[in-house]
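What follows is one chain in structure tokens, specifically the form predicted alone.
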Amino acid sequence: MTSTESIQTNANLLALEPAAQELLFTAARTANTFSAEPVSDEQLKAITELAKWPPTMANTNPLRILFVRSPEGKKRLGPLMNEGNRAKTLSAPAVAILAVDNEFHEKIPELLPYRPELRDAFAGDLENRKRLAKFNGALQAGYFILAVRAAGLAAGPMLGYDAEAIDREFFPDSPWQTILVVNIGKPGVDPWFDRLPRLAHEDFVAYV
């Protein structure tokens, strides 16, 4: 069975519609060319709003997100790209810059009501938090990529930058700590590199 065949039918047994599925999955690409048409404020927060629901361990939702659209953004972050990337990142309309906040443990009381305590377990452990903070923002990254996607608009998430400088940058003096950084837009000329195979079911999946 090739892989359309196999999209085709795992597509029937499933509860999200086809297209829905095309959208956020299988026919998603990661963009590398950006139109000028502009990303506005409410996509971006109907991004946020839809992105902050799935889950993370103890309801800590440690990611932060910066978005960057104005010329004077583009200027300072354009440097501190990847020579690859920066061409991209500055043509694209709206630019996330993911972090992940370290003093995450300060929201725990508001956002985990019934175990208020739980904060003061992680006051003292700095390590623990930026590895917590590190697994569950990775996992926000993922749910951000997707309601991107869901917006309408294309991802390209990018790990290719210097995120000590963008910490110093934009976030000096602060906890949040640079994860990953994602432009966001329409689709431009020639966006997409050809699509990559994945592996078949029986090389990542054990059943016992």
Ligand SMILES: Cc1cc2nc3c(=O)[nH]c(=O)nc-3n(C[C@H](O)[C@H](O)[C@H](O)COP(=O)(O)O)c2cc1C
Second form
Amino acid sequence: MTSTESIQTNANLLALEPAAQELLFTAARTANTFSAEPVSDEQLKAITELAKWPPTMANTNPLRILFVRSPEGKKRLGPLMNEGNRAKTLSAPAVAILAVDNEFHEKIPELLPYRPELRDAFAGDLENRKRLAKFNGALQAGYFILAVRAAGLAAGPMLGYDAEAIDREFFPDSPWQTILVVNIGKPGVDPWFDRLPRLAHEDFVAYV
Ligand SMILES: Cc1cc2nc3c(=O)[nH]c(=O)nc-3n(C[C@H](O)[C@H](O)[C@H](O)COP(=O)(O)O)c2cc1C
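Switch from the form predicted alone to the form predicted in complex with this ligand and give that structure.
Next comes the full complex, and the chain you just saw is listed first.
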């Protein structure tokens, strides 16, 4: 295992400058408390506009994002989070409910104009759409977390919530389905858990 005291990237082999590698990957941490410093609509827009460019299958872009920022919105979301996630969700200046649109195929003619007929191929197959939306949405959730970090903010991704209840509360009669909730803001007091190790190179990488 690789401990964080000895994080060593071959920084000079990468095109991304070392400070940016730290901001996005090696020094960035998952925050568990947040300061009161607000996150502006402009910052959230900059994050989403950056996060939308990395790839998805057939350019389907199934991720949808609902930002919860108002006290009223927090009041609706708080009780639906697991107890251990509630206080940090309430303290974060912005919370993103990341969802996927299980009707993503309707936008295929716009997003994949050279193959618009792919919309019809997906039309009768909800199970396949759900599977692909979840996979590609998870990729986009990863891109989103990196974009939050690129804005100089900390992200706190969470799966500990009542997903069906969130869908009922925020996306009733909608094809949107929650896949991840992400707290966003500047870290607050005592924001980090101990840094956990990562696998050693040879334990997760093989070459043939
Ligand atoms: C998909 C996903 C779900 C997570 N769910 C939770 C959660 O419900 N509660 C929580 O406190 N942390 C949650 N985390 C945070 C992870 O535990 C944390 O990112 C991991 O331990 C690495 O921490 P570090 O980024 O500080 O190194 C989640 C992270 C991810 C990516």
